[in-house]
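Just the one chain here, laid out as structure tokens, in the form predicted on its own.
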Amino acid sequence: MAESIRFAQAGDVQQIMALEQGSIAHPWPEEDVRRLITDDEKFALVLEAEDQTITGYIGVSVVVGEASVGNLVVAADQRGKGFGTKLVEALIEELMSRGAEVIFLEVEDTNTPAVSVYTGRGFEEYNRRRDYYGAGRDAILMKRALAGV
């Protein structure tokens, strides 16, 4: 299967939308994926099938050189082969390709695979919010810079 990489439009919320519900705990409210869309400050990355399915989406905004990554979603059923890292990687391209000079995350700490993505792409934690995802589950707050990279 071949999947491509492009960035999220406006015919993409509902598959977005979809893939949050099925896919993740909290997922977010339409109006927020409609404003990564059409905010000047925000984009979205999308990773489309050969079917024009979207499989995977990394959502971030960006504010005077500092990029805050939202969210990044694969289905379930496509997860552990690679995608969350390719959208990663494709995301970090067009940040520097920007002049971006730094990005955050926060990721659970129990989410051992997308600890692993992110550190194996550079970034560092520098904090973490106890109990953030709820009794027990803390958020790892992770930056990688871009600048000079």
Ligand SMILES: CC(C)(COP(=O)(O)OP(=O)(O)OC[C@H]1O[C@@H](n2cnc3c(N)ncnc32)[C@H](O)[C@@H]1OP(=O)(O)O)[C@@H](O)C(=O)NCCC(=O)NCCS
The other form holds:
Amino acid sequence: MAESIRFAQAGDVQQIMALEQGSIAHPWPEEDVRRLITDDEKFALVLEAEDQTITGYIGVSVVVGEASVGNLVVAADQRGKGFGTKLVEALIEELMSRGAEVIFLEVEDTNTPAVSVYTGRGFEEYNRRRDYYGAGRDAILMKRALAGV
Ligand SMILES: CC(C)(COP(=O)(O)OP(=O)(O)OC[C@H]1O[C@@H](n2cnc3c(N)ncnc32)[C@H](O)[C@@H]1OP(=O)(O)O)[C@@H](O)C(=O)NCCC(=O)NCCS
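For comparison with the form predicted on its own, please write out the form predicted in complex with this ligand.
Let us now look at the entire complex, which starts with that chain.
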């Protein structure tokens, strides 16, 4: 496979914004995406195709060993090829190497592809927020313990 995963850099912000705007009901403001790259306690991984197009990304913040996934996006025309899963696997590996203890995230209960990606990589539901995304649209709160826990 010609795709590779690497840390996001400042020059990636516009492509990440394009992914956000093409995929998310409420895209992140550019400033928040930029902070994933500049803030000490945050980072993002990007999936880069052979032609250097960024076709996916995952953003996370890590505070005293607790990681929180901010967003995960794969370009609409690249979904269903395992890339979302690969980004989550790469994130888990990176966080384990940093000694993080647990990863938390929130996902809408109707978002079957995202829930599949997370449950397939060991995330478990630990709570729900009713109507978090609007009437009848719950947030599932998920977590995954990392090494030694
Ligand atoms: C969620 C997302 C990142 C998944 O990326 P992806 O590259 O398509 O994921 P994968 O190819 O690794 O597929 C993961 C699983 O979802 C399943 N899946 C993919 N598309 C699906 C669909 N439309 N309906 C149901 N299941 C689907 C796959 O079968 C696979 O399940 P499996 O591992 O049990 O076989 C992608 O759909 C996306 O960018 N969505 C919009 C943004 C979003 O909602 N992000 C999540 C925010 S929490």
